[in-house]
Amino acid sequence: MTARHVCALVLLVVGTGVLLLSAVGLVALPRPFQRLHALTPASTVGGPLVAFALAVETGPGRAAVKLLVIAVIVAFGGAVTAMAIGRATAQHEHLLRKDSPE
(Lines of atoms letter the chains of each structure in order from A and count residues from 1; the text may use other names and numbers.)
(Lines give C-alpha, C1' and ligand atoms only; values in the text may rest on other atoms or scores of the structure.)
Protein backbone atom coordinates (compact mmCIF):
# COMPACT_ATOMS: atom_id res chain seq x y z
CA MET A 1 0.00 0.00 0.00
CA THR A 2 1.57 3.25 -1.14
CA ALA A 3 1.30 6.72 0.41
CA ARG A 4 -1.12 7.73 -2.33
CA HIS A 5 -3.48 4.90 -1.42
CA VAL A 6 -3.30 5.78 2.29
CA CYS A 7 -4.03 9.45 1.54
CA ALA A 8 -6.98 8.49 -0.66
CA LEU A 9 -8.29 6.13 2.00
CA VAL A 10 -8.07 8.82 4.72
CA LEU A 11 -9.88 11.34 2.51
CA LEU A 12 -12.55 8.78 1.66
CA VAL A 13 -13.11 7.79 5.29
CA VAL A 14 -13.35 11.42 6.45
CA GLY A 15 -15.67 12.37 3.58
CA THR A 16 -17.90 9.37 4.17
CA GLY A 17 -17.96 10.14 7.90
CA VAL A 18 -19.11 13.70 7.22
CA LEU A 19 -21.81 12.42 4.87
CA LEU A 20 -23.05 9.90 7.45
CA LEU A 21 -23.11 12.47 10.26
CA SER A 22 -25.06 14.84 8.04
CA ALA A 23 -27.55 12.08 7.27
CA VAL A 24 -28.00 11.40 10.98
CA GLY A 25 -28.51 15.12 11.58
CA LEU A 26 -31.09 15.25 8.83
CA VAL A 27 -33.10 12.49 10.49
CA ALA A 28 -32.64 13.69 14.08
CA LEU A 29 -33.18 17.44 13.76
CA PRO A 30 -36.80 18.63 13.66
CA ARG A 31 -36.73 22.21 12.26
CA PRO A 32 -35.94 23.22 8.65
CA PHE A 33 -33.07 25.54 9.60
CA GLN A 34 -31.53 22.85 11.79
CA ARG A 35 -31.79 20.33 8.97
CA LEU A 36 -30.20 22.81 6.61
CA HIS A 37 -27.39 23.29 9.11
CA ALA A 38 -26.85 19.52 9.12
CA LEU A 39 -26.88 19.20 5.33
CA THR A 40 -24.50 22.03 4.53
CA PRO A 41 -21.33 20.14 5.63
CA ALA A 42 -22.34 17.22 3.44
CA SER A 43 -22.38 19.34 0.32
CA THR A 44 -19.45 21.62 1.14
CA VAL A 45 -17.08 19.12 2.78
CA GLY A 46 -18.26 15.52 2.45
CA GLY A 47 -18.89 15.35 -1.28
CA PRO A 48 -15.71 17.22 -2.25
CA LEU A 49 -13.59 15.05 0.07
CA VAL A 50 -14.89 11.92 -1.62
CA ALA A 51 -14.13 13.44 -5.03
CA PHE A 52 -10.62 14.42 -3.82
CA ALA A 53 -10.10 10.85 -2.62
CA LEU A 54 -11.05 9.51 -6.02
CA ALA A 55 -8.76 12.06 -7.72
CA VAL A 56 -5.84 11.04 -5.52
CA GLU A 57 -6.54 7.37 -6.17
CA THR A 58 -6.66 7.78 -9.96
CA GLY A 59 -3.34 9.64 -10.02
CA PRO A 60 -2.29 12.46 -12.31
CA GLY A 61 -4.21 12.80 -15.53
CA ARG A 62 -7.40 13.92 -17.16
CA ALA A 63 -9.65 11.88 -14.85
CA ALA A 64 -8.16 13.50 -11.76
CA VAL A 65 -8.70 16.97 -13.19
CA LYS A 66 -12.32 16.13 -13.93
CA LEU A 67 -12.81 14.89 -10.38
CA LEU A 68 -11.23 18.05 -8.95
CA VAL A 69 -13.54 20.21 -11.07
CA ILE A 70 -16.50 18.19 -9.84
CA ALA A 71 -15.35 18.68 -6.23
CA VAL A 72 -15.10 22.46 -6.67
CA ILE A 73 -18.51 22.66 -8.36
CA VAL A 74 -20.13 20.57 -5.62
CA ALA A 75 -18.52 22.69 -2.89
CA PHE A 76 -19.66 26.02 -4.34
CA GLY A 77 -23.01 24.70 -5.54
CA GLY A 78 -23.78 23.29 -2.12
CA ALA A 79 -23.13 26.61 -0.41
CA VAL A 80 -25.26 28.54 -2.90
CA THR A 81 -28.07 25.98 -2.63
CA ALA A 82 -27.99 26.16 1.18
CA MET A 83 -28.30 29.95 1.05
CA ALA A 84 -31.19 29.77 -1.41
CA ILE A 85 -33.06 27.18 0.66
CA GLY A 86 -32.47 29.19 3.84
CA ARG A 87 -33.80 32.34 2.21
CA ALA A 88 -36.86 30.56 0.82
CA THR A 89 -37.56 29.00 4.22
CA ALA A 90 -37.23 32.37 5.96
CA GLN A 91 -39.67 33.90 3.48
CA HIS A 92 -42.08 30.99 3.93
CA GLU A 93 -42.01 31.38 7.71
CA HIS A 94 -42.45 35.18 7.40
CA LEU A 95 -39.06 35.86 8.95
CA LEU A 96 -38.04 37.74 5.81
CA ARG A 97 -40.11 39.84 3.44
CA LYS A 98 -40.45 38.50 -0.09
CA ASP A 99 -39.38 41.80 -1.63
CA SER A 100 -36.38 42.17 0.67
CA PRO A 101 -33.11 42.54 -1.27
CA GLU A 102 -31.18 40.55 1.34
Contents of the next structure:
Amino acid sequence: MTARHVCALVLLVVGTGVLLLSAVGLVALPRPFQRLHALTPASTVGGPLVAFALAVETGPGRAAVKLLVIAVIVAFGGAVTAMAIGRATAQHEHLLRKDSPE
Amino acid sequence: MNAWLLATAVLLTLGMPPCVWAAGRGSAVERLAGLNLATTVVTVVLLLTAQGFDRSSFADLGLVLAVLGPAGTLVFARFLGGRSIEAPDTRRTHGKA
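Return the structure block for the form predicted in complex with its partner chain; the form predicted on its own was the one displayed.
Next comes the full complex, and the chain you just saw is listed first.
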Protein backbone atom coordinates (compact mmCIF):
# COMPACT_ATOMS: atom_id res chain seq x y z
CA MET A 1 0.00 0.00 0.00
CA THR A 2 1.76 3.11 -1.21
CA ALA A 3 1.53 6.59 0.23
CA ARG A 4 -0.48 7.71 -2.78
CA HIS A 5 -3.08 5.02 -2.17
CA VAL A 6 -3.35 5.99 1.51
CA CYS A 7 -3.80 9.64 0.55
CA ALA A 8 -6.52 8.69 -1.93
CA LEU A 9 -8.31 6.58 0.68
CA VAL A 10 -8.23 9.43 3.20
CA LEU A 11 -9.70 11.84 0.64
CA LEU A 12 -12.32 9.24 -0.29
CA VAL A 13 -13.40 8.66 3.32
CA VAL A 14 -13.63 12.39 4.06
CA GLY A 15 -15.57 13.12 0.86
CA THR A 16 -17.98 10.24 1.42
CA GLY A 17 -18.48 11.35 5.01
CA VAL A 18 -19.35 14.88 3.91
CA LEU A 19 -21.84 13.52 1.37
CA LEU A 20 -23.48 11.31 3.98
CA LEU A 21 -23.66 14.19 6.48
CA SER A 22 -25.33 16.34 3.85
CA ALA A 23 -27.85 13.60 3.13
CA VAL A 24 -28.63 13.30 6.84
CA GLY A 25 -28.90 17.09 7.13
CA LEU A 26 -31.35 17.19 4.24
CA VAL A 27 -33.75 15.05 6.28
CA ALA A 28 -32.93 16.40 9.74
CA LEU A 29 -33.25 20.13 8.98
CA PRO A 30 -36.89 21.15 9.13
CA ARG A 31 -37.19 24.44 7.24
CA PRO A 32 -36.67 24.91 3.47
CA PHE A 33 -34.01 27.60 3.93
CA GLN A 34 -32.15 25.44 6.45
CA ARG A 35 -32.15 22.57 3.96
CA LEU A 36 -30.10 24.73 1.59
CA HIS A 37 -27.24 24.44 4.07
CA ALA A 38 -27.12 20.70 3.39
CA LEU A 39 -26.73 21.18 -0.38
CA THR A 40 -23.64 23.34 -0.62
CA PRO A 41 -21.20 21.18 1.43
CA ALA A 42 -22.07 18.13 -0.68
CA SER A 43 -21.37 19.84 -3.99
CA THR A 44 -18.47 22.10 -3.01
CA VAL A 45 -16.62 19.80 -0.59
CA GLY A 46 -17.87 16.21 -0.78
CA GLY A 47 -18.04 15.70 -4.54
CA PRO A 48 -14.72 17.43 -5.35
CA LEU A 49 -12.93 15.54 -2.54
CA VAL A 50 -14.04 12.20 -3.98
CA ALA A 51 -12.97 13.34 -7.45
CA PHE A 52 -9.59 14.41 -5.99
CA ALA A 53 -9.26 10.96 -4.42
CA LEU A 54 -9.90 9.33 -7.78
CA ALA A 55 -7.42 11.67 -9.47
CA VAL A 56 -4.74 10.91 -6.87
CA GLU A 57 -5.34 7.18 -7.32
CA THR A 58 -5.22 7.47 -11.11
CA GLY A 59 -1.92 9.35 -11.11
CA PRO A 60 -0.70 12.04 -13.49
CA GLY A 61 -2.27 11.87 -16.92
CA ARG A 62 -5.26 12.80 -19.00
CA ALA A 63 -7.74 10.80 -16.88
CA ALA A 64 -6.73 12.71 -13.75
CA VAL A 65 -7.21 16.03 -15.55
CA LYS A 66 -10.69 14.95 -16.60
CA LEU A 67 -11.54 14.07 -13.01
CA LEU A 68 -10.29 17.47 -11.83
CA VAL A 69 -12.44 19.17 -14.48
CA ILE A 70 -15.44 17.20 -13.24
CA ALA A 71 -14.64 18.34 -9.68
CA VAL A 72 -14.59 21.98 -10.77
CA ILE A 73 -17.85 21.60 -12.71
CA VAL A 74 -19.57 19.96 -9.73
CA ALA A 75 -18.35 22.69 -7.36
CA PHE A 76 -19.47 25.58 -9.61
CA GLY A 77 -22.74 23.89 -10.56
CA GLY A 78 -23.57 23.20 -6.93
CA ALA A 79 -22.97 26.79 -5.90
CA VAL A 80 -25.06 28.18 -8.75
CA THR A 81 -27.95 25.77 -8.20
CA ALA A 82 -27.95 26.48 -4.46
CA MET A 83 -28.37 30.17 -5.22
CA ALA A 84 -31.13 29.43 -7.75
CA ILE A 85 -33.00 27.19 -5.31
CA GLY A 86 -32.66 29.86 -2.61
CA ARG A 87 -34.13 32.46 -4.93
CA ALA A 88 -36.96 30.15 -5.99
CA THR A 89 -37.72 29.42 -2.33
CA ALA A 90 -37.75 33.13 -1.51
CA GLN A 91 -40.14 33.76 -4.40
CA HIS A 92 -42.30 30.88 -3.26
CA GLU A 93 -42.44 32.34 0.26
CA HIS A 94 -43.25 35.76 -1.22
CA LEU A 95 -40.15 37.29 0.29
CA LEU A 96 -39.15 39.01 -2.96
CA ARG A 97 -40.85 41.90 -4.66
CA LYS A 98 -42.21 41.38 -8.14
CA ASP A 99 -39.87 44.01 -9.57
CA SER A 100 -36.75 42.62 -7.90
CA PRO A 101 -33.79 42.25 -10.28
CA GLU A 102 -33.16 38.88 -11.87
CA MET B 1 -14.68 -5.57 -3.33
CA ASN B 2 -12.27 -2.63 -3.29
CA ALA B 3 -12.63 0.66 -1.44
CA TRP B 4 -14.23 2.44 -4.40
CA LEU B 5 -17.04 -0.09 -4.74
CA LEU B 6 -17.48 -0.05 -0.96
CA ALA B 7 -17.90 3.73 -1.05
CA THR B 8 -20.38 3.29 -3.92
CA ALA B 9 -22.41 0.82 -1.87
CA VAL B 10 -22.37 3.10 1.19
CA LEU B 11 -23.48 6.11 -0.84
CA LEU B 12 -26.25 4.19 -2.59
CA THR B 13 -27.62 2.63 0.59
CA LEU B 14 -27.17 5.50 3.07
CA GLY B 15 -26.92 8.59 0.87
CA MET B 16 -29.64 8.12 -1.70
CA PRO B 17 -32.68 7.30 0.51
CA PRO B 18 -32.63 10.74 2.24
CA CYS B 19 -32.44 12.40 -1.19
CA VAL B 20 -35.37 10.36 -2.49
CA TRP B 21 -37.26 11.09 0.73
CA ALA B 22 -36.65 14.83 0.42
CA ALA B 23 -37.54 14.80 -3.27
CA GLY B 24 -40.81 13.03 -2.62
CA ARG B 25 -42.47 15.18 0.01
CA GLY B 26 -43.29 18.81 0.56
CA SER B 27 -44.06 21.50 -1.98
CA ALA B 28 -42.53 21.59 -5.44
CA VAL B 29 -39.82 24.08 -4.43
CA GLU B 30 -38.85 22.03 -1.38
CA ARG B 31 -38.38 18.95 -3.57
CA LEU B 32 -35.71 20.76 -5.57
CA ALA B 33 -33.22 20.36 -2.70
CA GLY B 34 -33.56 16.58 -2.76
CA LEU B 35 -33.21 16.54 -6.54
CA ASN B 36 -30.04 18.63 -6.42
CA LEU B 37 -28.35 16.49 -3.77
CA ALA B 38 -29.36 13.31 -5.60
CA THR B 39 -27.67 14.65 -8.74
CA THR B 40 -24.42 15.24 -6.84
CA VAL B 41 -24.51 11.81 -5.18
CA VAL B 42 -25.20 10.01 -8.47
CA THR B 43 -22.37 11.90 -10.18
CA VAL B 44 -19.94 10.77 -7.47
CA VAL B 45 -21.30 7.21 -7.64
CA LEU B 46 -20.69 7.08 -11.39
CA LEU B 47 -17.11 8.28 -10.93
CA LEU B 48 -16.51 5.73 -8.16
CA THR B 49 -18.01 2.96 -10.30
CA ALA B 50 -15.67 3.83 -13.16
CA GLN B 51 -12.69 3.40 -10.84
CA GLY B 52 -14.09 0.37 -9.01
CA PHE B 53 -14.79 -1.67 -12.12
CA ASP B 54 -11.76 -0.22 -13.93
CA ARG B 55 -13.89 1.01 -16.82
CA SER B 56 -12.72 4.54 -17.57
CA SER B 57 -15.58 5.10 -20.02
CA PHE B 58 -18.03 5.21 -17.11
CA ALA B 59 -16.47 8.51 -16.03
CA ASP B 60 -17.97 10.12 -19.14
CA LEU B 61 -21.41 9.50 -17.66
CA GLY B 62 -20.34 11.38 -14.54
CA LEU B 63 -19.07 14.25 -16.66
CA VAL B 64 -22.35 14.45 -18.61
CA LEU B 65 -24.41 14.35 -15.40
CA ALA B 66 -22.19 17.00 -13.77
CA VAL B 67 -22.93 19.32 -16.71
CA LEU B 68 -26.61 18.53 -17.26
CA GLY B 69 -27.71 18.13 -13.63
CA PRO B 70 -27.25 21.79 -12.58
CA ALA B 71 -28.79 22.90 -15.89
CA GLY B 72 -31.92 20.88 -15.16
CA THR B 73 -32.11 22.19 -11.61
CA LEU B 74 -31.75 25.77 -12.90
CA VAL B 75 -34.64 25.24 -15.33
CA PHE B 76 -36.83 23.82 -12.54
CA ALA B 77 -35.91 26.66 -10.16
CA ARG B 78 -36.61 29.29 -12.83
CA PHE B 79 -39.99 27.79 -13.70
CA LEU B 80 -41.14 27.20 -10.13
CA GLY B 81 -39.93 30.57 -8.82
CA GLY B 82 -41.56 32.50 -11.67
CA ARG B 83 -44.78 30.62 -11.25
CA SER B 84 -44.85 31.25 -7.51
CA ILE B 85 -44.32 34.99 -7.76
CA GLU B 86 -47.14 35.36 -10.29
CA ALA B 87 -49.59 33.39 -8.18
CA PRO B 88 -51.99 35.37 -6.00
CA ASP B 89 -50.59 36.07 -2.56
CA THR B 90 -52.61 34.10 -0.06
CA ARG B 91 -50.00 34.31 2.69
CA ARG B 92 -49.05 37.13 4.94
CA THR B 93 -46.98 39.65 3.01
CA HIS B 94 -43.48 40.02 4.41
CA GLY B 95 -42.01 43.49 4.47
CA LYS B 96 -43.57 46.44 2.72
CA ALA B 97 -44.21 45.10 -0.73
